[in-house]
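Below, in structure tokens: the form predicted alone, a single chain.
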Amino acid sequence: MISFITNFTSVIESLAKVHRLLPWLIAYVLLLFLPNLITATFGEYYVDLANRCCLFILLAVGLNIVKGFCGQVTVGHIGLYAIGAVTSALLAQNYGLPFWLSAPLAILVTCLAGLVVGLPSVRLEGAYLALATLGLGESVRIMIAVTPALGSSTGIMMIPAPTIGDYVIESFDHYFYLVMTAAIIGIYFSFVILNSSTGRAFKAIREDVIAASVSGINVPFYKLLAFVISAIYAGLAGALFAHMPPGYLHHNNFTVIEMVTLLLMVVLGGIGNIWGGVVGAIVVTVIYDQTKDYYFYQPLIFGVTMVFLVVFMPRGIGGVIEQAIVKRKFIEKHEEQNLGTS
């Protein structure tokens, strides 16, 4: 398995040397055939599951920026997701805005909310910051649940699907192309951010706030920037979720259980590891869907799983694979050196 991943990584690196976008374009073209393959093999329902995987990939990658890159403990990410979803749904339903206009406006509103959620990070850290963000996230859900204009207990129904001209994107397989494109672009830009000076500032803050501040990094600015970038991902995922068939939102889509599930995706994949977050999002979404008949036991199962992961596999799947690849390359290099000297 590790040998396959090592060879696969080498192929990707070779393609990236030709052009840095070439591996992404090849992956995008290959994924275009996925809905037909899934429908022929498993059925149309699993195309809807693939759509939800793409949405959670966006959320997990966004959460990894603020939690994995910048080291800020936030438990209010699902509240930003809710703000993006409800804002886009209401703009489309009440004002007749098309998805292509309501979604950017929803992202803008979510960015402002992300700024508010990030403000406690300037003064708070660790468990105190987690409690503050949890309170903000839950207050969003409660406000949606008790406000008739935001859907209240009945939810928001008949949210219009995105359109291109006269064509309505209302089937699961056609919607896949929309969410998959957003997920690919989201993953690509998270790598761009990680390898930029902004990403290096995030990592410096994560490792040591005082040392980063002494080095001249504007710590409060970069902390807030991490929350805002993360909110862009959450807002986009929320808008895509609102307009996804069957076009229905309810405040129960944004509970603490969903937040724990999202955290599990990041922890399972590996905090700070982008591809690990993608793998974690896919694995947990599939398990969540296949165990929904045991809904009352899911929080217990996911909570205990997260505790065991933190204790026995703190770097997650991505960290374990990364360590195995480095170890294998180290062994291969020494074997080549020994053959050269013998």
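Numbering follows the first chain given and starts at 1. Between two forms, the rigid core is defined as the largest C-alpha subset superposing within 1.5 Å. Worth saying up front: this structure is predicted, and the values here are computed from it rather than measured. Compared with the form predicted together with its partner chain:
With the core held fixed, His334 shows a CA shift of 2 Å or greater between the two forms.
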Second form
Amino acid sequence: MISFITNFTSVIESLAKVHRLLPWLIAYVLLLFLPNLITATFGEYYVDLANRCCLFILLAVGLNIVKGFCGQVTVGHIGLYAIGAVTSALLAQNYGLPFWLSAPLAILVTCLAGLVVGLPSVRLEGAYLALATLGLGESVRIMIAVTPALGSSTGIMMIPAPTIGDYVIESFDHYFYLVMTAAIIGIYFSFVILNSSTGRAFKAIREDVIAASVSGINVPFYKLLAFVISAIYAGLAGALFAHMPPGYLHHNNFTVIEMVTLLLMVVLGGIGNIWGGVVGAIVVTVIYDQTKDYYFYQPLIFGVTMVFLVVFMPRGIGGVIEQAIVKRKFIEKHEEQNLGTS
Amino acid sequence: MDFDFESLLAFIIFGVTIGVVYGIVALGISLIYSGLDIVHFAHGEIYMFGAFLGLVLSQQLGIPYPGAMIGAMILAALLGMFIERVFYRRLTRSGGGYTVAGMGMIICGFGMSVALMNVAFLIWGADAEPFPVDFGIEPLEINDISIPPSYLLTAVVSLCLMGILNYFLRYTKIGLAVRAVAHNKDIAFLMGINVPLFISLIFGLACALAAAAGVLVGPMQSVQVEMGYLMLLKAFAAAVVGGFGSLPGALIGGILVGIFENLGAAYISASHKDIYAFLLLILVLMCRPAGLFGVVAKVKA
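The structure above corresponds to the form predicted alone; please provide the structure of the form predicted together with its partner chain.
Below is the whole assembly, all chains and molecules, this chain first.
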């Protein structure tokens, strides 16, 4: 398993030497055939599941930026997702804006909301921040649940699907191309951010706030930036979710259970590990969907899994695999050196 | 809405009675925070468990109300100690502070809260259950406002509990040890205090307080599975408003949250009632994170 992954990564590395976008393009082209494959082997329902996986990948990657890179504990992320979804849905429904206009506007609104959620982080840390963000996230859900204009108990129905010219993207496999593109671009940009000076500033803040500020990093600015970037991801995911067929939104989609699922994705994959987050998102979404029959036991299982993960495997799947790869590379390098000297 | 002094007074009185309950839950959160340096996210669920245990003890086993309350407190304390011993102990051992280990603590508490809520749901179902108790006293009449006996009793019992806790912490030897552990664990350990045991004790004490709050709230509102989550946020708001680690602060913070919430529900919009506590929380966090009575914590380098 590990040797397969190391071979795989070395192939990708050699491809990336040709051009750094080449592996991404190849992955994109391969993924274009995924809906056909899924429909042929499992059935059309599973394409919808793949769509939801892509949305949660976007959310998990965004949450990883603020939580894993920057080390700010936020548990109100699902509130931002809700804001993105409801804004885009209302703009499309009440003002007749096309998806291509309502989604950017929704992302803009979510950015502002992210700024508001991030503001407490300037003064607070740790558990205080967690509860402040939890309060904000839950306020958003309660606002949606009690305000009739935002859908309240009936939810928002008949949200128009995105269109290109006369063509309406309303089937599951055509929508997949949209969400998959968004997810790939999202993952790519999260790597770009991680490897840029911004990403290094985030990591410096995560490791030690005081040392980071002494090194000349504008700590409040970068904390807010992390929140705003993650809000862009959440807003995009929300807008895509709102317009996804069958075009229906309800505040039950944004409860604390969903937040726990989202947290579980990030924790399972390993906090601060991008590919781990992606794998976690796929695994948890599929398990969540396949165990729908045991709906009443789901929160118990997810909650207990999260507790055990934190206690026994704090670095998650991604962390364990990464460690194994690093160890293997180290051993190989060491053996080569030994051969060279003897 | 026309302004009316009588109804304003009524709202304030009801705000104070529910606020005292927020105060005792906040006190538990504050105790755990000072003892373990964590915010216990599953505290709301302990409160909910306490309410259900009280309901079972008094309705199904026929134990009188005061006995049911004490029984629920003891059972919830045992539950809390179990959770602390089995799960949190490992995490506190592997590192405190607000680094990734601190984040793990928060995520762990979050998962625990959902799991406990689900357990309660599987045992007792999703319906709101009434908790009828006959107190045998007449409603108190002040001018035209009639205060139901459950509200009166809640306020009195909460204040008594706080008084007992205050006495315990200030004037007994065990209370002194608890305060020493909360102040500095290393020095307390060197002074011959069994620190892990006292951390468990603090946890049990806090959980018992939460259970008492649950049993007190039961007769006022109905008992249901989802009651814990909002309570946690409101109690946390109370603890923050009053300042962490301050006993009178938790009480006053709770009362302020209760009044603020009731007045908002009465004069702004009743359906947004649950949001006002968060607004107060965020406002206080932004302006004065140490709370009204807390000490401004210095950042450790």
